[in-house]
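So this first bit is one chain, no partners, the form predicted alone, shown in structure tokens.
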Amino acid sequence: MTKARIAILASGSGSNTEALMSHFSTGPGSEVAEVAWVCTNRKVAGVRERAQTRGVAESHLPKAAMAEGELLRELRTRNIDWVALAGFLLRVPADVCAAFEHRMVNIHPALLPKHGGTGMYGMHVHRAVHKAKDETSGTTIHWVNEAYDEGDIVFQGEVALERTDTPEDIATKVLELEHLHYPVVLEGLIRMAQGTDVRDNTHLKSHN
């Protein structure tokens, strides 16, 4: 069976990218897919160094080039089958959304539909959760469409919050969930699309 080729779009330090690259380079995940390309909209980003360290092809594409169709051209040239967003701060171009419908996922650091939409990323999300005095937070994995954080939800994982938790504490708890679930959920989606056995599909049953 030919392995699926995954592209990761990221804008920051790349800890979720690291988790994905690790999962699909060793263990059961490597049976079905590989991370073939990492793309960032920033010239300087920690995610680029992470990709280089692992020997994964990486590129910088500025926002204007992506909007002019360069992102889709690169994805096609590199024979990419799946796209995973991991802290990617730009709106994905419409042509890419259309070409990768139900083959492109994003991870959001809150329980959508709460605390999502334009400007809700990173610590902005965790500060909003803290301000709202939410008793739980978590992570949401969803299909990507042309609107920020509005694609159908694939999976949600929750974590209990303490009244004494700071936004930084919330961020730490949620990031642990992201690293735990994102690689396994993506693997499960790819396995289902390929018609292969899902190793552990409990992740895909956790969202009502």
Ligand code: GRF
Second form
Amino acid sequence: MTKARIAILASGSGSNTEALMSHFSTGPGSEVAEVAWVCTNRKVAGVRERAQTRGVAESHLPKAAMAEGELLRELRTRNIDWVALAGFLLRVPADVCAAFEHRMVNIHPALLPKHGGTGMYGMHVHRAVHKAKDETSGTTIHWVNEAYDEGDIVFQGEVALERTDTPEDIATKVLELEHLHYPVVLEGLIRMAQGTDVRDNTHLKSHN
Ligand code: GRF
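Let's compare: the form predicted alone is above, so bring in the form predicted together with the ligand.
Time for the whole complex; same chain goes first.
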């Protein structure tokens, strides 16, 4: 079976990108897929260095070029099978959403449908969770469609919060959870699509 080729779209420091590149470069993950391309809309972004350090192809595509069809052209030229959004702050162009339906996922740092939608990214999310005095937070992995944070949920992982947790504490707890789950959930989805679902996908069974 040929390995699935994953592209990651990211805008920031790229710690989830790092977790994905690591997972698919060794061990069982590397049997089914590889991270073939990292693309960012920011000329300067930590994620670019992370990809370069690992020898993964990376590009900067400005927002306008993405919207004008360049992103889809690149994805096709590079024979990409799956797209993972990891801290990507732009709307995904409609042509890419259509071409990668049920082959494109996003990770959100809260338990959707709470604390999602426009403006809900990064610390804004964790401050909202803190302000709401939520007893739990977590991460949501969902299919991407044209509406922000509204694609069907694939997986949610939850973490208990203490009353004393600051927004920064919440961010740390959630990020740790993301690094743990995102690579394994994506591997599970790829395996299911390939019909090679032989691993224990306990993660996917907790989908609600
Ligand atoms: C993560 O919390 C993710 O849920 C959100 O953006 C953040 C990206 O962090 N979509 P990083 O760039 O992967 O460190």
